[in-house]
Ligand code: ANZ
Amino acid sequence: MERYDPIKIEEKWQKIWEETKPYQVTEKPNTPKMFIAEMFPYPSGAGLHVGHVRNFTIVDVLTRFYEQQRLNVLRPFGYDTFGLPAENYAIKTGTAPQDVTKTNIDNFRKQAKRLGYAIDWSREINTSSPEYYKWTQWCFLQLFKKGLAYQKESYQWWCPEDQTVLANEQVENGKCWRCGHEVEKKKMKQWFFKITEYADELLEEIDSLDWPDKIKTMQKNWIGRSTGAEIDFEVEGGAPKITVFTTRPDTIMGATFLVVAPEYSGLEALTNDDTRETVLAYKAAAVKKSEIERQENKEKTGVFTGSYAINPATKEKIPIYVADYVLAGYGTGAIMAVPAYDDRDREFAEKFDLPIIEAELIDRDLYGTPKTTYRMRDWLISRQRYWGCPIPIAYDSEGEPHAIPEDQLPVIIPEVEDYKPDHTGRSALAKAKDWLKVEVFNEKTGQMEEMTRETDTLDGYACSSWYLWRYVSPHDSEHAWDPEAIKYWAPTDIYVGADHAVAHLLYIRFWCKFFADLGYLPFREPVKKLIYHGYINAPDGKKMSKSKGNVIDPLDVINDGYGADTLRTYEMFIGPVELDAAWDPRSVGGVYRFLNRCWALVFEKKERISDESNVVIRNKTIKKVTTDIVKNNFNTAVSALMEYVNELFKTGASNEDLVILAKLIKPFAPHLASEMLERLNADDEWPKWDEKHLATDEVEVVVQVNGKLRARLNVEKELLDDEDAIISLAKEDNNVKKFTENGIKKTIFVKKAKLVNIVA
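So, to be clear: I want the structure of only this chain, in the form predicted alone. Can you give it?
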């Protein structure tokens, strides 16, 4: 018997794929296409980790699955290479980010090939390549021309250590998400993209997306559309009136106090000699917190400003407080507090002993002006960093911005000796004196003029907002994406990731709609189906991190003799794709033994049985694996293959049984499957099941969660005697999973009623 040697087999097939390039594709107008991609990685010096492997393998399983069905499948690959890690490493070591990035990409590519991924390497992209960021700059200019890229001065989070502004989601517990240094608020002139221009469409199309419900809910909450009214409150003593936004103008009779945000522009005018010091101290402490912290903080805090407003409905004098649970950027930065009808207002009123009045509701039309507001802000996109896409703008002598002409793109990142930002807060680009000066046509004067380049660079999210379209024509020097190629390949059919549930996905949707409006894209949503998977944690269930020393290196698993096929198959078998899972070394060994058994069935000299002997189990397995892959139930697909192998060892196997086995395991273990198919002299076309061989005595089992119908299962009648199997099937149903995300307290199976009741 030939021994299963995964390393030897994998080296053989990887060499064949390298030479023959079977995954390099072109447009085939008469062949159905499938465009599948993952959220592309940042190539760190540490290389791939098992989280990457889960992400990439999901994409690879689907790629091979649809290829085996003879679809024209595009599975490209790329690297999100701008950002702080490479720049901080450059500051520390003096090594240019360009050099670090190249080394890291070479390592990532080598590791990805070691895992046997079916990638079209001819379409590889790198966001820090001038050939790529030329078109990121072009995208910026289109937004700038339409007034959707603009500057404004505002308070921003500033990291003194990294010397750059941060978005709200990059501030955690008052500290920078990357370096951990305490952040501060700083008033700066920054570049923004006007994503709010598309807020309504972004919100209204969410329900039509084939995306996980939790991601759609997060997007809705982030946009946060509220419909209500703005109402003016006069302030006693002659201070400027306060305009509040409320979604419940009908409750104004119950408004017993006002609350303004710490950043409210008229705050100091509301103070007096007795309260000013306390109010300003509260403001200074509040603005150090991120908006997320302020919204999630259960302990209500605030101070009395010293002023009173007049309720326009009751004519009562009501106190004005400042509190950090009110946000300056939402509505007007001021609210009327109605503690009888709002939980947050009630908590505040109870803490500060303020009146709670259940007053009558009145017409909406009596007070205020109808208004719609959004929680989502315009997208802050400028960063004071060297290692980013240069913003293609120059300033005239009056400080007015002008677009760098498109025929002068790309604006190349200049080489510098010192990568640290300067003392003014500008990026290291400001140190490239020759680069700073540029001749640009001034539209106002009608003359060419020497101007000064922008030294801010674009946030990395800009580079990743359009890369899916660059994949269709990555070497096109005339267009960001080829118009004909985009019609064939895009939009992306399946997009896979485990991060960026809100920002990135909103940004690519925003850019898609914008470029559709310009006529550059023939669709308005960039991704048809989203697969959002869970993380792989350390064996003790804790998050993997280098500092904890609990990171699992995928190459260690491969080189220990298990091979890439075992690692790939294990990561698909580890649990439901949408849930986090803990790494289990024992289960890795179990998957390796399974693949050994597949090998033995083909390469061990055993007498073959008739093709008709296992016709029922064979067709049932084809149907189960096929439908599970389509539903992203990769773990149960692998489980079905294991059951099939167990059955073949019991009954014996025909050539047909083995060909089917090899074809079905190829998405998960492509090297082993290719070796099996070569020995069996068979192609890899995906098999079809025949319903006539699936006729079984089935019954319907109803599944309830907390007393509500959530699923109907068709199971074989004899399975009713196996309570554990029935309950397991019930828990694996996707709709049941959705309603048991927070855990299951109890399961009850009533055989006579054919009912599973789950208490969650």
Second form
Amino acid sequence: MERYDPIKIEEKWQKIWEETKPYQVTEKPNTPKMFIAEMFPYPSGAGLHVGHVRNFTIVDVLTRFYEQQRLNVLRPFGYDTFGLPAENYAIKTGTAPQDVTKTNIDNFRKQAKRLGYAIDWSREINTSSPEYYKWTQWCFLQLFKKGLAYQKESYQWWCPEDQTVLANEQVENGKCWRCGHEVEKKKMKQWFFKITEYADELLEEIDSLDWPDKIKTMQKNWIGRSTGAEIDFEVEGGAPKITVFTTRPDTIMGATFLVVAPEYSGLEALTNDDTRETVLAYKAAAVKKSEIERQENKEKTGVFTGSYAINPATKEKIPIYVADYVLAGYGTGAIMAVPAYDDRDREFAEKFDLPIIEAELIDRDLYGTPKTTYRMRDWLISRQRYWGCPIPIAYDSEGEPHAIPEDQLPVIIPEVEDYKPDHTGRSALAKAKDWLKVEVFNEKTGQMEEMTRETDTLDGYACSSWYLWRYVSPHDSEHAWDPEAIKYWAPTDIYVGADHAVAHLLYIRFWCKFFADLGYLPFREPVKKLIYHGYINAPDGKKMSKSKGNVIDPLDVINDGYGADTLRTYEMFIGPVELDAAWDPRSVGGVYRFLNRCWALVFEKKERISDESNVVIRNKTIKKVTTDIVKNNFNTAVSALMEYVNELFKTGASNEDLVILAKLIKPFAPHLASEMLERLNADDEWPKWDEKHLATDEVEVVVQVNGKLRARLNVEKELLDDEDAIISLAKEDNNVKKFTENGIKKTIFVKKAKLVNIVA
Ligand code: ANZ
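Other form of same protein, the form predicted together with the ligand, not the form predicted alone:
Let's see the whole complex now, leading with the same chain.
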């Protein structure tokens, strides 16, 4: 008998797929389409990890499943390549990020091919290639022209030692990750996208999506719509009035003090000679804290500003405090404190000995104007980084921003020798002196002028906000996406990921709505169905990490002789898709044995039985595997196939039994299945079940011996009333006999549960 040699047959089929390109697709107007994609990976130097394999294999199972149903399936692949790791590596080693990226992509592609994915490789995209980022810049300019890309002063982490801006993740316990110096907050002009313009639609349309509830709730909370009122409070002594935002205007009779955020723009005007120094010192300390820290339930801190306001409802004079539990970016950055009704205000009042008055509630409508606020802020997109998409803007001599004309795109990332940011915190782009200067038409003066280019680059999330649409026409040099191709392929039918619940998945929805408004997209939601899967952890249940030395390398699993089909099938079998799962080497071996059994059924010379014999179990299996895949129950689909194979070992198999097995297993183990189908001389079209064969009057009775499942009996429904008959059938089962060789102590039949319990 030929032995199952996965390495050999996988090489054979991968070569065939490489040459015949069966997964390369084009628009077929009369064929229904499916557009399935994973959240594209960042190609790190470490190559694929088992989490990628879970992610890509889910996409592949679905791709092959729908392809076998003869839908026109688009399954592209791409790389999200800008980002800090490549830039930091460049700073450390002087290697150009372009070179590192190329090496990493080559490695990722090679590894993905070893897994036998049904990818249309002609559609590969890479966000840091100029052909791609030209169109990211084009997208930026559309937002800029509509006023949805704008500049505003904003606080940034700043390391005074390194003279550089730091990203949030580069600040560790208030210190710079590079030099360990204490960081500061520095006010700088930054670019933002006005995502808040779409807050209502982003919130309201989410319920219509076939997405996991968990993600929908996270997005809703992130957008955080609150309805309330803005109320003005006059300030004694002539300082400008303070407007507060409250969701409880009815509690105003109990407002015994006001609190403003440390960043509140009118803060200094509220101070006097006695309080100014303390207030400004408090502010300086508070702005260093992150918002999360400030919202933590710690002892409240704050300082009296020296000013008083008048409560418009009680006409009482109430003190104005500054405290960091009030956030600058939410509402108006000022609140009326009602300690009798609000816990945070109560804590503050208790600490500072302020009155807590349980005043009556009054009509809403009496004070202030209705106002809706959102937790979500505009999206800060400026990055003072070299390895990002250059923002296509230049400044005139007055510092006014102008769009680089579209026909001059892409603004190519210039080569530099030193990738470190410069001493003012600008990215290394500022060191490309020739590149900095550009002639741009100034519409205000009506002439061409020499201007200075923007040296900030775009947040990587901008590059990934439109990549799904690029897949429909990845080589289009005229458009970001082809208008006809987008109509046929998009929106994405199924999107698979394990990360970015809020950021990325909110940003693509925002851009979709924006480009739909401009008429570039004929839909307003980019992803119909979202599959959000769990992580794969180490065998001990801990997160895999290099430092713990518990990382399983998928390529090792393949090269150890198990092959890609075992790896793929195992990762689908590992557990319910939405849950985290721990790697189990024994179970990998179990899956490998299962594939060996499939192989043996087809390639061992054995008598074939008639097609009729297994018609019920065959149809049952088709139904179970099909409906399980549709419901993303990949693990139970694999177990149904295992049961089917066990059955065929018991009963013998017909040709049809084996063809069905090969077809059903192809999404999971495509190389093995292709080899089987070739031997059986059959195509891979997905089989249909016939209800006629399932509608039997039989019911299944489960037999346990000492608590372990040992048999399933199919019995006529009426027999359930005959306890003795059932028990003797159970005892006669071959497998049960094996486990009761030493005699039976007790037998119990639970009719309701259709269960026979044998104590042996
Ligand atoms: C008086 C009051 C009485 C309030 C009461 C609540 C309960 P949500 O629901 O999350 O929108 N608030 C307003 N702006 C704030 C800011 N910048 N930083 C911190 N807190 C702020 O919360 C709205 C409530 O949070 C507002 O209503 C305000 O306190 C506070 F019994 O006003 B409330």
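Residue numbers count along the first chain shown, from 1. What we label the rigid core is the largest C-alpha set whose atoms superpose within 1.5 Å from one form to the other. Everything numeric in this text was worked out from a predicted model, so none of it was measured.
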query: Ala284 C-alpha moves between the two forms by 2 Å or more, core aligned; finding: yes
query: Rigid-core frame, C-alpha of Gln704, shift of 2 angstroms or more between the two forms; finding: yes
query: Core-aligned CA displacement of Phe257 at least 2 Å between the two forms; finding: yes
